[in-house]
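What follows is a single chain, given as structure tokens, in the form predicted on its own.
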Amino acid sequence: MTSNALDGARTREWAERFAASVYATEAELTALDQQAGDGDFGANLAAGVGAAALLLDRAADSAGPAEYLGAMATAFLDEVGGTSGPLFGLLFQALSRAAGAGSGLTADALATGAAQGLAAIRRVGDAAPGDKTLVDALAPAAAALRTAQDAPPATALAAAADGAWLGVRETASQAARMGRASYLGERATGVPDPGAVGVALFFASAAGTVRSLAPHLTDG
């Protein structure tokens, strides 16, 4: 590994911190989704990271970033119900493909993968920025990664997390135009989109486990 790339071990640590973040915030995710969705988002995300953990354990010691991200993609695409699970799977799949066969994951590859994941999710889900979906967190995260594509991955991922959390907070003031929240009308106003929160959790977990959503959901 070099300072300008994440090796397989660090990519796996990122995946494991994402899982720890999901478990630590599952109750908050469920509470958000009970206000703006089906109420099952926390459980679905937890099921995804649980299924991914089994596949991560089967990876060879020499596995690179693509193998670990690919394991996450397989778990979310094949094992997670609801709408958001497969969409997260598409993001992980695009990141895995962008990582390629090399042993190190660069900020440039992360930017490419996030952009391709965003495009795939928009193609499948037909959501645009402003619709109050996970796209509202992924789009600014992908833009931040592209801006920081020459920086060390840790720097680029920190910028992606900042962009994603800003997008999350903006969803609170948006009117939902996609998914179950679009049927709730004013009742979903003021509630951040849970899928967007999941995206922010993923990028923030590159730096450490997120123990509570509360500090990230308000500007204060």
Second form
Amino acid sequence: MTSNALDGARTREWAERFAASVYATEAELTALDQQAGDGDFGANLAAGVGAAALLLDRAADSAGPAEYLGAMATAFLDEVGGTSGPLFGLLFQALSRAAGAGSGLTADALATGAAQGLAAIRRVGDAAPGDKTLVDALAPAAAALRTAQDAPPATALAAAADGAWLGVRETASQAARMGRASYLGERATGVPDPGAVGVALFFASAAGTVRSLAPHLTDG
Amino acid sequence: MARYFENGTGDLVSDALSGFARAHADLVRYDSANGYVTARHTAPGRRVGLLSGGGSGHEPLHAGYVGAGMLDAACPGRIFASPHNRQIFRASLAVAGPEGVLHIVKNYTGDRINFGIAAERLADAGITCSRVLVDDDLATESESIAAGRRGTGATVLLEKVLGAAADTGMGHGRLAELGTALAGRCRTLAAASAAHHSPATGEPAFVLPAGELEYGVGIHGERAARTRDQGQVGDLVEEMTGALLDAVRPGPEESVVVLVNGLGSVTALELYGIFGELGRVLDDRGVRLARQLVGDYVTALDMRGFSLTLMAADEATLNFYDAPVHTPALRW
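To complete the pair, please output the form predicted in complex with the partner chain; the form predicted on its own was given just before.
Shown next: the complete complex, the earlier chain at its head.
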């Protein structure tokens, strides 16, 4: 591997940091979802990273990024109920495919995977940016990765996390048009979309510490 | 609570599927670990696997139509809930033909998303998958309903015709086109004089004053857009059939296939009376009635109601419709 690519061990570390961030924020995610959804998003995301941990443990020592991301995909697609959790699985599946058979995950591959994951999620859920869904965090993250495709992965992922958090902030001012929150109309305004927060946690987990990039989760 | 004969609300579906598989062991196989039913016998020339699914509580939909000449697999969800994408993905892998698999999906958000996720997984696995969306419910046709018309009774007619077409070795693209074209030639309307009862609470989904009915109900106990006097059944069927014909508009070379469907608690006595009225309306309007099904085909637990489905059919469609079928719920 080169310094311009995440190896298997770093990818696994990313997955584990994502799991830790989900556990650390599960109560906040649940509270957000109770205000605008059916309240099970925190638990579903936690179930996903829990199922993923078992599969990560089973991976061979020599596993590359594609295998670790593939394990996350299988866990979220197979073991998580509801709809948001399996949609995360589609993102991980696309990232795994983009990582390919190589031993390193480049910023270019990350950009390709995020774009393809975004496309798959939009095909399935019919959500567009502005509908107050996880797409509002994933679309700017994917765009940032594309802009930073020649940068080292850490730089690209930091930009993706910044983009995702800006998207999360936007969702707080939106009225939902898709998903359960759409039935609440204006009542869900002021609350960020929990799925978007989950996407931001994922990229922030790769980029660095969650808290420095997750201001709205640490405010107050 | 004691309305349903069951061991507990969580067991109703799994107990029923185990019994179903045993009762029809010559026709179907039930994979209880992965949650799907597959056909034991399919035409050797079939190139595309046909798969459907959706919430339980609509028996004999969906598993009842698995078998020779119809579906290769069905994925039942919990009562009135979509199947998980894992069930759909694994069932699709099990029945995919050399040209992949075709999903027949009723238009509900949950079904669309779960079948959609499964389709993305199949694409990732290199298996061709496309979708025929059934959206026949005329009561939900409105510019203000962004989700589009619901999918209901036409599912059975589509599955029958597509099954026969698939048996001829029809390729994936043509099969998907045929299904989409057929879905556009079907419309359904339903009316109910009493709601279904929830297995969880034993309570009815809604309560109507005596002598009134809900006009335009769905198959999950959704209330309709309007309530009307029950009146004479002839007048009711005339209104429903007129609306359906205006929407379907069978062409000069077409006749109609009719499904008079009980939603769970309407007697055969009533359904045949309803069919008689429907036949009279078609005769009055000079519309050729080609084939008919009368009975419980797509139910909503114990709802006291019925639906009428009209499918405009040309000769080729009728030939597919007439082809032999042998499933637990449909046979000729």
